[in-house]
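In the form predicted on its own, a lone chain appears below as structure tokens.
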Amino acid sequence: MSLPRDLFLGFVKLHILYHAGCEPVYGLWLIDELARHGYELSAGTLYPMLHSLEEGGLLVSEKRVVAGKMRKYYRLTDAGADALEQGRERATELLNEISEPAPTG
């Protein structure tokens, strides 16, 4: 059985917050990036969630010229810090609950 699509969007979601605070990061190092962490994505996918991430207020962009070549980079927000620290929080509060056994009846 494969994750929910809504759930796994969730997680590449904070994954590209997370990555996006450590550094400015563009759309072809995010879907290798998160191939190494298991989400296989397509640019058809990965670019509509950075854009709606954009609109929404957690991630700015910037375009540069790298090798002759326009690319769109993306960085943190405050607003996007702010998520993703309540991510974080949500996260690791789940991850404590279920790994806890399941109560029995």
Contents of the next structure:
There are 2 protein chains.
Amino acid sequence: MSLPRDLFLGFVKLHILYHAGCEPVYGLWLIDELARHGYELSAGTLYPMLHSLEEGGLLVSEKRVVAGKMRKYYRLTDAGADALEQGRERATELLNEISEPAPTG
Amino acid sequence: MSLPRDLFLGFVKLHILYHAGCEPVYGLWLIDELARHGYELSAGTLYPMLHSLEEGGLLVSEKRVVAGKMRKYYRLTDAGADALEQGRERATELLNEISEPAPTG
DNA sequence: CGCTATCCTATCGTCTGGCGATATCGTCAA
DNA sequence: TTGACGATATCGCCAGACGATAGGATAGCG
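Coords for the form predicted together with the DNA, given the form predicted on its own:
To see the whole picture, the full complex is given below, headed by that same chain.
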């Protein structure tokens, strides 16, 4: 059985921030990359997500024409790097906690 | 600067599942416990969350009267344990990935 | 006994956001 | 010009996050 999606969306965003920190990324590439990690999102989910991340100051975009196609490349901002770092810490803390054996019952 | 909340809500739910797997938990205790981990959520956020988790079959509840007060205790179901396990894996994978040093720029 | 404080859960109204489906835009090929 | 293709943008609906507030049960006080 699959998990409710809302459990994962934060993870997805963190992934996006990370990739945008490695190199400029664009929509369809992200959809593909995330699918490789098991997160299947449609364009109707990803693009608004990107927009809100940009609006929130975590990403900045820049239009480029590649092979005749317009692409919007997103890069991580300082605030985005900060958010990613906080996400890292939170995720570490979460894993530390939930990885302790839970008594069944 | 604080992160957008939606980055964290999945983490919060995983925390809840974990705690519910350790021992039966109830609303206000969770609010307190989560606050200790830096997640401040109000009752209006937590209770509907609990309800939807139960509706989704990840938790089951049981009413108990403690010190004269009615409390609804939530425990993890098998499906919930499964979800938690998947969350663990995802979180591990996420951390593995985003912990690699990202080339600046 | 009634009053009030306390503890805990439930819900209302609003606004945000996830989603599939669809529209749109720019370029290349013929 | 038309069509195909790579990509982004948006519409419309429904779920859900949120603060605020209500509800309900009991204990303690007088």
